[in-house]
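Quick heads-up: it's one chain on its own, the form predicted alone, in structure tokens.
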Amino acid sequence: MNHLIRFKAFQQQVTLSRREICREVFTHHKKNITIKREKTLDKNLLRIFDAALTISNRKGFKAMSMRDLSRETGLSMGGLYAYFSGKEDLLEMLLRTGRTTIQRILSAHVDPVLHPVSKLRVAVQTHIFLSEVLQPWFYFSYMEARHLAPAHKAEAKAGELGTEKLFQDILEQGRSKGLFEVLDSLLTASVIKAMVQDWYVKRWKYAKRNVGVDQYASFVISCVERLCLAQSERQAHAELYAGASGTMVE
């Protein structure tokens, strides 16, 4: 069976509710804010969330100054501190609510999934859509990593590890069935973390030559699977894909 979708399909099908985010925001980090009106809370979190990350990706999260941010969301320096009490209390929130999204929607997705051949594919095009639909954060934390404190630092590298041992446990799973045939799958999970991660730190690269997620989820599924695949299961997987391109069959 065919899981795969298109992009278009999958945001319709993911409601990713900001509105949802930031109750979760706002359960975790309760005692630093005081506003309690739920319209105001939702809007201005939201308002302020999007332009950290456009602050962020610009200059720098530790160039940004509170000046910065209180101008881009046109909040007061004092309304500003009403939903967090410093850069760190907001540094946390942003780190929290994307990977509280992430490990929410790619569970969804992919948990369902029993066939291994088809949970890698799964797994693979989730990823790669979802840093297209959070691709402010995706980018932001990949490249804010390396100048966080030692505890965020440690979480940032725990999430990039967990969605590798993500890959690799479902290539064990399918080498055990004999599905795939890999010699080290730990390493095999991390190029093609490394292909899943090109899509938004590159994005610039693949807009450029008008390569959009569609195509560019069906291509690195496809050269996953030639990797992968055992001899005898990619003939009968090879009418997924039509062409170098990875072109997906409707």
The other form holds:
2 protein chains.
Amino acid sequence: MNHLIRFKAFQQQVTLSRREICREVFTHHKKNITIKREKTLDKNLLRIFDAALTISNRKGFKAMSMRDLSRETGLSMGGLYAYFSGKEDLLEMLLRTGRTTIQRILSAHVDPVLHPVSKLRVAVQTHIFLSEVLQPWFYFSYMEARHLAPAHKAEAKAGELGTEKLFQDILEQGRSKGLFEVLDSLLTASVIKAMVQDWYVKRWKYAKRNVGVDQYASFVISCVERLCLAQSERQAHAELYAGASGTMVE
Amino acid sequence: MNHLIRFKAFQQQVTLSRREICREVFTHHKKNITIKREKTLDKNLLRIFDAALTISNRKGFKAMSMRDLSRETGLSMGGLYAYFSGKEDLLEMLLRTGRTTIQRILSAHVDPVLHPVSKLRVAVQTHIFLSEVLQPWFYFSYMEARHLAPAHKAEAKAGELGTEKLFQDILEQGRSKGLFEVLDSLLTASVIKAMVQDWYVKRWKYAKRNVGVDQYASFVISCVERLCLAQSERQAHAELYAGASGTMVE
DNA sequence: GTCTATATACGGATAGAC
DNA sequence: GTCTATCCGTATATAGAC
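Could the form predicted in complex with the DNA be shown next, to go alongside the form predicted alone?
What follows is the whole complex; the chain from before opens it.
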């Protein structure tokens, strides 16, 4: 059984969850939010997020002024402070929201898959596809997490190590069943993560080269399998990535 | 013949080149530098670089104020402007200097090696070792290049693509000789670069885990060879990385 | 709930003394 | 060549009108 799907199909499953994002924000930041009506809150919060990510990903969060944000959202400077208590609070809000959303969707896709070989593929593919759907969030998190206050930075690092642990666990599970051959599951998980991250960090590069997300995902999967699969398994799966550099069967 | 060395030996070869760095800066930025005496220039320029990298890598270049820089260097605010015309000029200076220095040293180590298999290993190892010696420069370049003005950003991107081309050329050279088996040399070069970069971008992670630079370099080399080497070559080299997760023969 | 106007601080850059 | 003192723009945040 092959759990891999194409990006288009994946996209249709996850784009809807924006409402859920707002609920998540509210539970963690209600003390700094003075807006009462839920409908107003949701609408403007999403505008603020969109605008903040757009501007920050262009010029950096620190360089984004409240005037920029006011102009881009259509809200006044004073009005913005009804949604967060200050820039630092906004930064934390954006990073926490991104982190929890990503983890939630990732788990939802990966957890149900049981066989280590499939699970590894699904984890890699879902991570890449998700980073495509939520590209601004991923890029922002990657670039701005280091500017958090120490306490919140620790949470961000824990999240980072968490997704790495996800890969590591799959590798060890597969190794114990004789499916994988890895020297060091922790370092292997690290390089898998590095390959996966390159997609959203260096997006300009792949755009320039006309490398699409389906192609990149299947390429990384082929690399990962070449790195991890035991000899016997590699031959069994060989035909799946042998010639197909651009496509992956559904 | 094995061209790989340990990090300690590598370090002794390259730490000296700080003077050369200053000469490089001067040729590109003399129009903005009012200092005449070479000795004063060199001494203070290096102080400024050290300080700017330290502060920026902690809080970001944008967040570093001239007052911060003044305090850290011991120079006055006014005095600083004898070495560069403004913050933007300083940013450009730091990035250009890092880029050219890195390329110079990388070429010096990689170019003399002719056999593709050795060349690939040396390229990977040198890149990782160099990023260890010049860690603040690499990290700064990685994080701040996006804040350059468009014209200079193009140069930075070109540099990035240049080192990737270095890997790609080695791969194609080796492929044409039947030493490597790679589906897509460009994408393979990309993921190699991603693995190499993880060392200096996520340094905190490896420090926490007590993974040293020799260990990381040899691990990445083993991954790269597993990804690239043709079946025949892989068996020939198997003993070099089979059990040794931490060391690489000199 | 959202706006305009403003308080207050901090930023980069420079003028002019030594 | 380097320092001190200062200019002036822009930043965040808030007070109070509507």
